[in-house]
Structure formats: C-alpha cells, structure tokens
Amino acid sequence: MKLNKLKIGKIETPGNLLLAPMADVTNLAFRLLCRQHGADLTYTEMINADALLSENRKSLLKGLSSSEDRPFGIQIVGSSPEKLRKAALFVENEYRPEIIDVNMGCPVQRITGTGCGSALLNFPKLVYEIISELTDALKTPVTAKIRILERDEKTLEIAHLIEKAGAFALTVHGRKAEQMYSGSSDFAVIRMVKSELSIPVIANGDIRDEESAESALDFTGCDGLMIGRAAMGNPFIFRRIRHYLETGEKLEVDRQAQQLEDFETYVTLLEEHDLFSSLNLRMHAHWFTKGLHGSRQIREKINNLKDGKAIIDLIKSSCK
C-alpha cells in the first residue's frame, strides 16, 4: 500500500492525494464531488486578498463551504504582506479552514503582471516577509505552492525561506513560470526540494492516472500529491488512483456511464448549494464530455442551452 496519511500541523487526513485550487474549477460541489471520490483535503479557487478585503461578492462566494468539505485549505494570492495578512485574518474568521495557502506559482500574465503569483519568485526576501507576517498573525497553519525555477539553487533558496518563515508544508509543481502547462513537470527538482526540506513537500503537476501517480510518489519520495488539470470534468480519478495505491489493482470502469452520472451529481451539487450564478456551467460541461463518443458534437449543442437538466437530457441522449 502507498497511500500514507498526511500531517500538516496538526490536521491527519486518511490518505495523501490533494485537489489542487482552480481558478474557476474548484468551487464547493466539485471539491464535494471530487471527495466523494476519495480527495483526502480539497482547495478553494485562488482569492485576490485586495478583492476579498474590498469585499467581493464572488471572491466571497469562493471561500463557502459545508459541514462535508473538511478539512480544506482557501488559496489567496497577492504581493502586498500587509493585505495578505488582512486578508488572512478575515479568512480565518469567517470561513475556518484548516490551511491557508499562499499562490506563488500562478503563471497566468493577469496575476503575474500585478507581481502576484510566479512573479513573487524573482523576490526572496518578499517571499519570506509574505510568509512569516501570515505565520506570526494566524491561528491557521500556513502553507505555500511554487513552481520550479530556471536554476535549482534558487529553488531550494525559496523552498528554505518558505520553511524558515514558518510554513507548514510546500507544494512543488515542476514546471517552470515560463513553461505555463507545455512540456513535462520535472520530478527530479521536485524530489531534490524533499530531500532538503523537513515540512511535508507535495507533488503537482503532470499526475493524471494510476501509474503516473504512483512513480511520481516512488520518484520523489514526497508526502502527498496534488491533482489539478487531470481532475477537470474528471473526479473520479481520485478513486481510481486512490484504489491503485491501496491494491495494486485498477479498477474497471465504462467511462462513459461514469462522467454522465459524475456530471449529474456535479449539477445536483450546484443546486444544492445555490451555486449556478457563480459559473459558467457550459464550460463545465464541456470539461466533463471530453473524450466521450461524439463529444465534438456534444458540446456544440450545449452552447446553446443553460439549464443543467437540459444539457444531462442532451448528454444522454447523445450517449445512447
């Protein structure tokens, strides 16, 4: 068996695999969803701290969550650490998660360009000021998730000064800014980031089924891994590789029955918690059609309707 528990403070999750935070992707019925199907701790989407603490009605709505969705952690990005730690605190207040999490990794020019995301890695000290004020001000265990950078040393110097300031866990995904999501994560950086470090150190990036999941974990000897673009319109990996590295074995699955009734639930979610003024729901949609038999022509017709019902009625039909 290769799933292990994670500790981060003083939070212990049954098993190690995380739901990354996605900008709009992980708000609360898909972190539901995708617990259901075995996410031990899910994210929110990233929350600007200047849009939290001018008190944005949908930066707001990202931090809800619910009774089942514990533990969670809420991701803020900025590069002010005054405002984060503002923010932090109202975070920690209204919302109670069991992490906060600093964006350093978001490689995205409209979060870059204000020197928020990716961009603080080119700032060290900044990194560290950001990092300790949030450590000293919260109750809350803090931790961070960076990308690699062009020269390691670099990155093991962030990767220090995170754990320095006080985080309690890192989260690497080996992809440099510049590489947005083309080419490969780089797995040797990662397990390099590990074998230096004494908090727990998460692997992201490029762990999309059973096998990858498994030598990502024997590779880089890391804590936990964390699933991000894999996860879209596709939750039930957490099962699957959930039940991989419990057994040994894969499990047999007809996809297309399993994205439909995953989508069904998804949208039953969204009605649950009165979510659907929040999201695109077509996009949505489209993400969990992906690779179903005529697809293409799937999601040429959900363009042009909006009610979850209708787009289901279309999907099982189409699927007949």
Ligand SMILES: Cc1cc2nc3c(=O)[nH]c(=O)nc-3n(C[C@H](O)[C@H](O)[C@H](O)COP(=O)(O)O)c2cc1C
Given for the second form:
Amino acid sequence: MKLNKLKIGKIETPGNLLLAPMADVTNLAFRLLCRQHGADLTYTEMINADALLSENRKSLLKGLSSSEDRPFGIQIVGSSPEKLRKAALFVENEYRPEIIDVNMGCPVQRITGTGCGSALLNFPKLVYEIISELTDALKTPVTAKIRILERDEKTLEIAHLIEKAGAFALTVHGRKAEQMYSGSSDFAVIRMVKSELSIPVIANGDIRDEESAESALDFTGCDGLMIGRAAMGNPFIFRRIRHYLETGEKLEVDRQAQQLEDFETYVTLLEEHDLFSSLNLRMHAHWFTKGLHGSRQIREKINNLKDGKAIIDLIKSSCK
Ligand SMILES: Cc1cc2nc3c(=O)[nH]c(=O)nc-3n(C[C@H](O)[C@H](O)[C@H](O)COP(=O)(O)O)c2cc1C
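Other form of same protein, the form predicted in complex with the named molecule, not the form predicted on its own:
What follows is the entire complex, opening with the chain shown before.
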C-alpha cells in the first residue's frame, strides 16, 4: 500500500494523487470527472490576477467551481504582490477554495513576457514577497508550483524561500523553463527539494502510468504526485494508479470503452454546468478519442455538431 494521505493545512485527503492545473483543460467538468475517478485534489487552470481584478471578470469566472468540486485549489498567476493579494482575497471570498496556488512555473512567452510564471524564479526576493504577502493576508493555505532552475542551489534557494514565506506545500515540475516539455522530468532534483523542506512536496512531470507513479513516489519520497498530460482524455488514469498503489495489481480495462464512456460523462457535465462550448469540446474530443479506432472520423463529425445529445449519440454509434 503506497497511497498515503496528504495533509495541506487543514485539509487531509485520503490519497495523494493531484490533478495538475492545465489551461483549457481543467475546467469544472473535467475536474469533476477526474474526481469521480479518484483524484484527491484538483486545481483550476491559472487565472490571471489582473483579469480577476477587472470589470469583465464575470465571464472569466462563469462556472469556475461548484459544491461537489471539493477539495479544490484555485491557481493564480501574476507578478505584483499587491495585485496577487487583492485577486487572492477576491477568490477566497467568492469561492472558499481549500487552497490558493501561485503559478511560478509557466514557461510560455505570453506569461513570462509580463514577468509572471517561471520568470519569477529569476527574482527570489520577489518570490518571497509574493508568498509572504499572500500568507499574511489570506485564511486559505497558500501553495506554489515551480519548475527547477539551471543550478540546484538556485532551485533550493527558491524552495526554501517559499517555505520560509509560509507556503503550506510546494509542487515541483522537474523541468527547467527553457526545456518547455522536452527532455524528461528530473526526479533527482525533486528528491533533493523534498529532502530539504519540511512542508509537503508534490512531484510533477511525466507521471503517465502505474509504474511511473510508483517509482516517482519511491524515488523522491514526495508527499504526493501531480498528474497533468496523462489525464487529458484519460481521467481514468487516477483510478488505475490509485488501484495499483493500493493493491499492487493493475486494473484490467477496455480502454476504448472507458474513454468513450468518460467522454460521454464529460459532455453531460459540461451541459449540467452550463459550460458547453464547441471549441472546448473539439479539443477534449481530440484527446478522448486518441488511439481509438475511427477517431479521425469521430473528431471530424464532432466539428459539425452543436449539442451534447447529438455528440453522445455519435459516440455511442461509433462504439458499436
Ligand atoms: C495544456 C497544458 C496547460 C497547462 N496549464 C498550466 C497552468 O495553467 N498552470 C500550471 O501551473 N501549469 C500548467 N501546465 C503544466 C502542468 O500543470 C504540468 O506541470 C506539466 O504538464 C508537467 O506535468 P505532466 O508531465 O504530468 O503533464 C499546463 C500543461 C499543459 C500540457
């Protein structure tokens, strides 16, 4: 039995499998689906602090969370301690999330160009200021998500500062920002961070199946695992990994039937929460039908369908 409880602040989850924050992916419907399959804690995609403070925030926040979506974390992105504090106080009040996470790892130019995401890692003092500002102002536990740096000392310096500033947990994606998604996640660096901190450390990067999950936990000694890309179109991964960590055995599943069933549930959840958008659905359809027989045709047909029922009928008929 390798599935351990995870305690961050006051919340304690029965297991330690987390769904990563992912822009355009981890909307409420997808988070609920991952939760049904055993994700212990999920995060919203990053939300820009400026946007949260703007007049148009209503559309941005439509369907952000629901009462079944617990425990969940809201991830914010920004570079001004003051704006991040105001944005965090707003979401704390409005949604009462269990966690507020700060994105300090996004390597995309649109984000780093404004000094946010992984660009923050070049300014340790600012990292400390941001986390202190938030931990002083909020009742909600604050966590941070980082990438590793060129030199191990720099990674450790940032990790220590985040802990010292009062963060309740730290997630480390074991790639440098310059790598984007190339190469592989460096679990040795994650292990080093884990060995130096007292707060929970969550390992992230390249956890894609039962074996990689088990070895990441064993090797790093981390308190939890965060899973991103492997869950896209495949939320069932949480059930598989969970089962394996609990029993040492693998679940036998008909992958095609499972993916289609999950996609159907995803469509239903989108409709239930009034989140239906053809663009979003096309993207998810792409992931959910990956590797399936006739997937190209299914995706092409979905492009012409406008409502959930028609899409579900199409999925069912493709399954026969
Ligand atoms: C489509 C996509 C969107 C992402 N958006 C975010 C985000 O909003 N915030 C964040 O901290 N990381 C984001 N990430 C990074 C993931 O959270 C995660 O750190 C990364 O994918 C490595 O984990 P994995 O190998 O399990 O995918 C994103 C990744 C992908 C693929």
